[in-house]
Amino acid sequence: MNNPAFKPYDSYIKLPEEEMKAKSEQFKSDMQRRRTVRDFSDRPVPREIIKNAIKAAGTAPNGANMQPWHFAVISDPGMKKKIRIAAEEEEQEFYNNRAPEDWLEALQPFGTNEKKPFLETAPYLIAIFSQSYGITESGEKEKHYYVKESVGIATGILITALHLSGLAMLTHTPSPMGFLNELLDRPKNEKPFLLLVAGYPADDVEVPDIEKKSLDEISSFH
């Protein structure tokens, strides 16, 4: 095994504590504005915003630096329509046959159903794939580590980057999502992780009247 190469961590910026506190407060406030929406405007979004957000997601910590993710960006109307048709087929089966009653009851306050028009209306869909293994230049399999954790962190950064850029999102997970591999021609070592819908919210959009758990409910300090 070769000795690892290291270099100085010269990109770290040391901030005064008061500035750190102010930045943390601002970030908290910015993220508390984030809401999932299901009604999107068809207003175009500059592609550079999507590219920058994906570049930010690519900085996520991950197992052994294998970076086990792929972000497939869809803006073509024809492909979005195909994805909607396939997703609604799975959702119809879910709502009518597969979903247990308690799950349907949990979803009831959000007014969701098998109809997913946002998959065509929103300017961008981002299909996020997790790579269970990589393929070397010689065609051999290369094991990936902590794949779900790594892709989950990258997805969180992507959502945050898009939100702070001024866009709204919806995380969509029709089950199963194998149709995304077929439609987007993704290889066998990739598994759909999540379908992220991104764009501007519709002018008259409404969101459920819900609250997040308090700090005491989600954390403990020892």
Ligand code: IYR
The other form holds:
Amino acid sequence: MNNPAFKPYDSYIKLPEEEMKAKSEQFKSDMQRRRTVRDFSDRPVPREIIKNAIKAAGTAPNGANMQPWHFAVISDPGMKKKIRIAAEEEEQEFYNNRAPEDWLEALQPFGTNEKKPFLETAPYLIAIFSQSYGITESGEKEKHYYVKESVGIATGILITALHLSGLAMLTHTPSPMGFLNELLDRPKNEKPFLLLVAGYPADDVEVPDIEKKSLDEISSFH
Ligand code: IYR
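Could you give the coordinates for the form predicted together with ligand IYR, as opposed to the form predicted on its own above?
Entire complex below, previous chain first.
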């Protein structure tokens, strides 16, 4: 075993407490403004914003720094159409046969159904894949650790980055999502985690009238 290499943490910025509080307040308010939308404008989005958001996601803390993720960015209209067709096929099955009654009832407030036109309208889809194991340059299998946790954290950062850049998004989970491997030619060590739809919201878009739980409901201090 080699000795681990360490270096000074010189990117850390020490802030005065007042500034820390102000920043935490601002960040909280910014995040409280985020809403999931299901109706997108076709207005183009600068690719640089998507690239920066993915770079930010790639900084996520993760198991043994294996970085077990892949972000497939789709803007080609032909590919978006193929994804829409495949997703709607699965969703048709979900809404008409697979979903149990209680699940359909829980989805009632969101007005979702098997039609997913946003998969073609929105300028960008980002298919997030989790790598159950890695493949080294010499072609050997490499173990990955805490894959779901790692990819979940990276996805949270991606969503936050897109939101703070001024975009709207939807976390879409057609189930099963195996068709994404086929369409996007991703290897079998990668599993689709989530399909993120990103763009500007459609004019006059409406969002469900729902509330987030309070601090008391989601936390306990010991
Ligand atoms: N994947 C389906 C159903 C769906 C499930 C949950 I849980 C949601 O919060 C929203 C939708 C769909 O995308 O329509």
